[in-house]
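Just the one chain here, laid out as structure tokens, in the form predicted alone.
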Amino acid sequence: MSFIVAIDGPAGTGKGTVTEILSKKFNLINIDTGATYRCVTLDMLNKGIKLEELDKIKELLKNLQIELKVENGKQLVFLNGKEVTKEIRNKEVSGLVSQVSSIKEVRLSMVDLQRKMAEGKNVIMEGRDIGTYVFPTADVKIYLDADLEERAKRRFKQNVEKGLTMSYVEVIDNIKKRDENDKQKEIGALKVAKDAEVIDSTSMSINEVVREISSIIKKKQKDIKMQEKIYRVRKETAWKKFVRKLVKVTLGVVYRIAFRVKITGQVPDEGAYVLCCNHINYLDAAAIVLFNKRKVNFVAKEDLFQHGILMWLGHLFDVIPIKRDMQDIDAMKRCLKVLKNGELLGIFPEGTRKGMEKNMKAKNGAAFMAMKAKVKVIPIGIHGTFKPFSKVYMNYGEPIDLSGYTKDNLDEATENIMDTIVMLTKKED
């Protein structure tokens, strides 16, 4: 499992100075993917070899050897076995290393070097393209921007600091070219991520771009342990088991008496079934898994786990987290599994409390499983207001088949479905 951080921008944003603070700040490795395109600049350079010499510069390609390391907490960029940091900032690989790193060639054979220094690491690396197509899953994505006369500023200061001889004028207009060059690549173009978080730096200080990264990181690392916790399945062991049966005869009696619960029908002792039934109240769910003698492993939104004692019965009955509003392939995963292995698979076809009463479509979740699993969908209404000391009503039906249905008309079998739930609801005796 890797963490990747991903800053794009253009040149003179303070994406190389910003990535070195941040990498040291979150224990990050700090992939400089630029100086791997100026590495191949400066290797043509110093062996003649011109930009449309194309069958040379796959030779030089094959050979082509880059390492970068940390040594006294500086990073150092070695081409060939050869320490070449400073070369690699000089005003020729400046002037050419955009056009060079539009060669397709050069630019897939960086972009696979690149993948294989981050594979399985906690990374951050900066350049045109690491959000949108080195890393496009990536898990921060930053799109670093600034005005042009502000990003000439701090690069001829850059320069002038490591000693490199190149005038205003002249950095100015090499920042003009490369932003040209840059957004018309056939490759890797620079352009924002859809989901990158803009920051404009022109009148921030180095501290305050740092600041606003690190909350943007902070706050992603903090989600992603927060989906660790839901989503990881807890072993079934005879404690849960205990527990869980516990639990819910404790539950089943406060149930009880605070609806009078009636059910007719039910489900099957053995085999796996999808049980499917309408959303009238968030106490709908816990009545199907509680009466019933066999376990339910219910699906819910993921939101349901970021409360602790709910997250908590949510592991322990193995409530199926999913993100919804989206393919869920995980959680289409276990789902599988579940009738797989013979099991209870509840599931809302609804999608949301109330939603044939707002008129919404029926999702095909449900019809899906069933038709995938090659197994019945047990239809189930429930009825009542659920105020408390009511009476509520649960309606088992008797098991669908959808072995008629195909995929190309999932619309029909969920219709079928929930005809059959509909009708359910309206019985109370």
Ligand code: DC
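Positions refer to the first chain, counted from 1. Each form is matched to the other, and the largest set of C-alpha atoms that superpose within 1.5 Å is called the rigid core. Keep in mind the model is a prediction, meaning the values are calculated, not measured. Compared with the form predicted together with this ligand:
- The Cα shift for residue 20 between the two forms, taken after rigid core superposition, is smaller than 2 angstroms.
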Contents of the next structure:
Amino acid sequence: MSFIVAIDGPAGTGKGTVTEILSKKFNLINIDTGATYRCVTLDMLNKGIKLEELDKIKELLKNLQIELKVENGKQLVFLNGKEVTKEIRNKEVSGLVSQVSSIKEVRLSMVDLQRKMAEGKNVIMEGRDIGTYVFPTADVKIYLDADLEERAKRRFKQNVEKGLTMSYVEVIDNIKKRDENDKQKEIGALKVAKDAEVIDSTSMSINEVVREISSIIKKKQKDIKMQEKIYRVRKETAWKKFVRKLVKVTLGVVYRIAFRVKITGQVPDEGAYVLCCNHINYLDAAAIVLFNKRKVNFVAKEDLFQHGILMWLGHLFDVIPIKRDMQDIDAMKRCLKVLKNGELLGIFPEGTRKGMEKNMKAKNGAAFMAMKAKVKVIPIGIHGTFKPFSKVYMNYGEPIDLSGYTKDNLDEATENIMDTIVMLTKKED
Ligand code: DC
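Having seen the form predicted alone, please provide the structure of the form predicted together with this ligand.
So here's everything in the complex, that chain up top.
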């Protein structure tokens, strides 16, 4: 798995400097995509190829070799084996590069190269279209901006330090032209990605910008680690089985002290079933898991795993985390695997607590899973106030066969399940 930080924005916003610092700080490979377009431009200038000579440009692209290397902590650019780090920033290249980078063939070829450079690696990439086109699924997207005059001042100072000759007027004129051209490109135009963090660096120091981006990267890395922890499937071992049994017995005793649990019916001894229950309290899922003779693999929203003890219990009881705001294909695959293995899958069709009370439409996921895996649904009606020492009724119904439904009438299948559950919630004895 690679980690990708995209730093986009117009010229002179400090992208290069910030990217270099961050690459060292977070041990990320620094890919300056602007340098790749500059190399093509320099090669064209060296070979006397004009912008309109497309055949010659295509030929040039076929034989082009660009390498970005770090030597003694400095990023060096090599074009066809020759070091061109300074040369690609000269006046001629800077004046032409934006137009060169607008040529479709150049763009496609460079984007391909940039993607290959990043393949399977942890990288920080600076450019114009990284977050929008090269890596639209980048982990962190930053759009660095600043006022035109401030950017021109910075670029002028940078040029002087690098020994490049360009007047301030030339620099501001060049940046202005490039901004316009970069925003109008057919492919990979300069624009803010929808999910990018915009940072205006006009009155910020480099250190302040670095600090702000660092905290965004750190937060993302922390989130990714958490996701990995939540989604890592823990293998079934004898020890896990033993601990599960112990926890089940212990929590079962505590539960029965807290509530007077009345259960009618049960699940068959063998075979795959989807257990569907109404959801009034977190404790209803616990009741199904603790007082079932078989293991029930429940589906639960991933937020449940954010808390240490709940994450531990979730993994112990093989709870399947699900992202609720999207079609979670991985979770669906895990659910189907459970059913294929002949096990029990627990789902609350209401999708949330007291969904029925809130008049929310039940979700079709349970019916879909049952139909896809060709298994029956066991409805469970639960009711009680969950006040200490009160009665909690848990009524298991007869398995529901959904083979008469198709994916076109999932709503009806779900209604059938929910109607049966509602009937079971009324049963007391
Ligand atoms: O970042 P830079 O100034 O070295 O970029 C040189 C030119 O290359 C700039 O005018 C825009 C273009 N470019 C681009 O179109 N897409 C990128 N991802 C990076 C640079």
